[in-house]
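Given as structure tokens, the chain that follows is alone and in the form predicted alone.
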Amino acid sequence: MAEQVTVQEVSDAMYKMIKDSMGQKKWKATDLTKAVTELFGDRCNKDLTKAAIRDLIENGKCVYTYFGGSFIEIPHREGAEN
């Protein structure tokens, strides 16, 4: 069987699929959880899933935002933050 990645490889692929599809594609927690399962297959599970998108969220790399659903996307800068 295969090593079992950390937390912190799961959250930096999730991290890196937001940033890559910013302003084309919103992500909710499911869909990435199905890509990120299907990038490391069974060296990732459910659970490594929450606990990363969990890290993403407390440490401000991304926030929760709702518009017609949930979506995780990376916080906006308001044009005063420019």
Partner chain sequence: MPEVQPKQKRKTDIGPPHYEKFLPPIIKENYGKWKYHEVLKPGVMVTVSETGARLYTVRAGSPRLLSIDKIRAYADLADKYCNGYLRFTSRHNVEFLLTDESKIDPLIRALDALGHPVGGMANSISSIVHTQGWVHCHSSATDASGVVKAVMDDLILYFTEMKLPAKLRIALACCLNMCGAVHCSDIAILGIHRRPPKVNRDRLKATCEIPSVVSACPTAAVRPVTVDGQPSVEVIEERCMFCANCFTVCPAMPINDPLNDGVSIWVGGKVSNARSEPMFSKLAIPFIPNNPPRWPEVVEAVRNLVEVWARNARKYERMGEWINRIGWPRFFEMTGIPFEKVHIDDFKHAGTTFKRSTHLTY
The other form holds:
Amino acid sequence: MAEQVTVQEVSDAMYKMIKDSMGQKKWKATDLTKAVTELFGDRCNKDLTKAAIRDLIENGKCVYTYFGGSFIEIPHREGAEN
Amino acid sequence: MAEKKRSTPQLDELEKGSWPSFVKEIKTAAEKNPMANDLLGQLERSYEDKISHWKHGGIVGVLGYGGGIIGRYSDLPEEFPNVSHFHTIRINQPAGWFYTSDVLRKLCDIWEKHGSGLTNMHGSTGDLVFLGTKTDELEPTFNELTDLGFDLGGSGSDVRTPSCCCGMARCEWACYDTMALTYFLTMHYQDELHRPAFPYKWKFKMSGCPNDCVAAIARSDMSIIGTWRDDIQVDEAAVTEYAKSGVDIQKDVVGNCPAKCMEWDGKKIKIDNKACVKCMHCINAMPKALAPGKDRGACILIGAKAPIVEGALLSSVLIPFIKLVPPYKELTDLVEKIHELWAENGKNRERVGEFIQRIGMGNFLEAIGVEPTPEMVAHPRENPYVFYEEYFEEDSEDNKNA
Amino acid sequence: MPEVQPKQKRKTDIGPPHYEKFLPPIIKENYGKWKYHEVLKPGVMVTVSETGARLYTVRAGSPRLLSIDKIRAYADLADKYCNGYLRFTSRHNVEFLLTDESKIDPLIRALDALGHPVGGMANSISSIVHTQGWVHCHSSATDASGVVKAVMDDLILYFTEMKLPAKLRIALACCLNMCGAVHCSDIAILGIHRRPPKVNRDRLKATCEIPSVVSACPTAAVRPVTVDGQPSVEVIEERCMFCANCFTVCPAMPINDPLNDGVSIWVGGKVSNARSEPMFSKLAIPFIPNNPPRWPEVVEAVRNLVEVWARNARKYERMGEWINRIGWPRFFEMTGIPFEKVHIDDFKHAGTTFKRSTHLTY
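Could the form predicted together with the partner chain be shown next, to go alongside the form predicted alone?
Once more the chain from above appears, this time first in line as the rest of the complex follows.
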């Protein structure tokens, strides 16, 4: 069996995906899970992706947002707040 | 107070009349609270303009959670600076909405310190709602709430705050312990409640009997409605009492039975329990004389929702009968299978009811490993457009006797 | 996002307090042992245990939007009359849980003095389940609290008495999102938009993701376009049925319109399984313009529906059951509501709502 990736590697990969597509694509938790599962194959699993999302949020690198559905984004001041 | 009182000629009209007035509530809060005072001003403006002056906020929250805070901003922040941010906090209510005066006062003290002093008791989903505060107050409010033993409820694409009727706490008709199950599910799905990971919202509602006092069948993705399998319990002396007291048992009770499974000969009531559909009417009509049977449990239905996006749905039968006792393993196993399938394949903003319509109930059942049964349909299909996946082939073994 | 105080250990995922902490001793002792209940008079009920214990409930109406001052007043009443134990109902009523029968009438007088009528049980109109409206919602097509207040001022005697043929459940949602899920109510008051969203191109570019906006539309009325070399969206107006789903996904698609927003009224829904199966509410009155502060036309329309039903329904017959018995043609005749083109469904599966028999009355 392939060696598992670390939570850090998964959250770094997720962060890069979010950063690289800012303004073009909003990511849902399920989208991120699918994308990293594709990237790491069986070296990744659900517990890892869950922990990685929690890591991104709790370290303040990303926040949950709501626009008719919940997304994970890099924090920004929202239009309404300005 | 320093703030100038707002002039509200239109809202003042809603202080008149004998139903309790929400305007009086806002004015009471405005005596001491500048946010409530500006809310009054902005609301009066909406009454003049016939339009909402709120803007949606999608980013605010407490650290780590994706649910529980609804962001709102005024579109007239210069005129109403104290409601320029006015976010709602959803607080997970105790199951059955029971409180003590003591805990209510402590909640009020927190909100006096950190917000508008206005609440909803309760929001539509069931949460205790703190109505309106500034972004900077969210985290301190949350910390005081958790110190008091309260936590936030759901919002966004997560498990929404489960809610239930008062069940066994005050109702003889409760066919399972709704409050215990609600507390169990709320605790079991804490992560899913606070950290949105679904295509859209997921609601659990628990009603103890088919009267469905929390509207589970209309409003929840998983509706858990108490019912029974054996015979209605009859207290014949009490039936006689009802007849003596003037209840027209033939017309009002027997005559309204949808299954036509009751007979009344003027002395005794006879029920064909095999035919009874457990509608509750006769029991509602004569609560002292009739009661649900003793073999109690619940029917699990799936997929209710309001119109957005593809149209409103009522829940439909998924598990005709289940015994609901701790540790509820059969139920959580089922929920996990559904969540996994829907999270993987659902589209953004697609409720599970819409997802089932899109992929087909038959395919859905197959994917979660539930056998189809006739209880799940009002009637079998009326059209012949069947998507057959299996068929005979020339010379195949299966074909020999065909 | 504010900084978290490092000195304080944050608690998360603790869930709500366990309900047992808030149950009065009589409930703890008789949990699951209740034998029957009886409504003694409007808003007052006794629940009797197999042990003989008697729990009295006094139910009072509420505007749902409550100040902390009012909640404290409730708490004081609970202390004075029932050892501090109270609860709320799914329809926003407050209930006081008493063990001393002699305290019922003094409590009712105290609630009256506080301006909260006692009632809403059995064959009555209970409090109107409703949403936020202009008080707190960005997509509301009408106010919620104001309409509810005006309607309940008019119908309060149906709350404090029990003279109706059956119970009547009214609900109000201020837009099609239906936070109040009004779609299965005897009478549903529903805020509606009637004009397509206007696209704010600059804001759309800054805040919205175009594919999500496009896919948000259930009728494919929103499509991507390029304007001045910039990606944007346009709305095909004749396809729009004003659901505001695009606005929910993208704040740059405002749909509110003071002139054209208003209220529609729906009838005959129910959630209970008693007698008939649960049913959706159906369209009775397509549109009534917003007329704040007291929406007199809505008040009048609701009263008419309540009274025609109350006069003609049989005992136990909910609004929808009554209409099913007499038929929709007679419903429109008896209520005097004109039947129009928009009453006929033209969305998905509309054909199943056409009359497909000769079962008609003349």
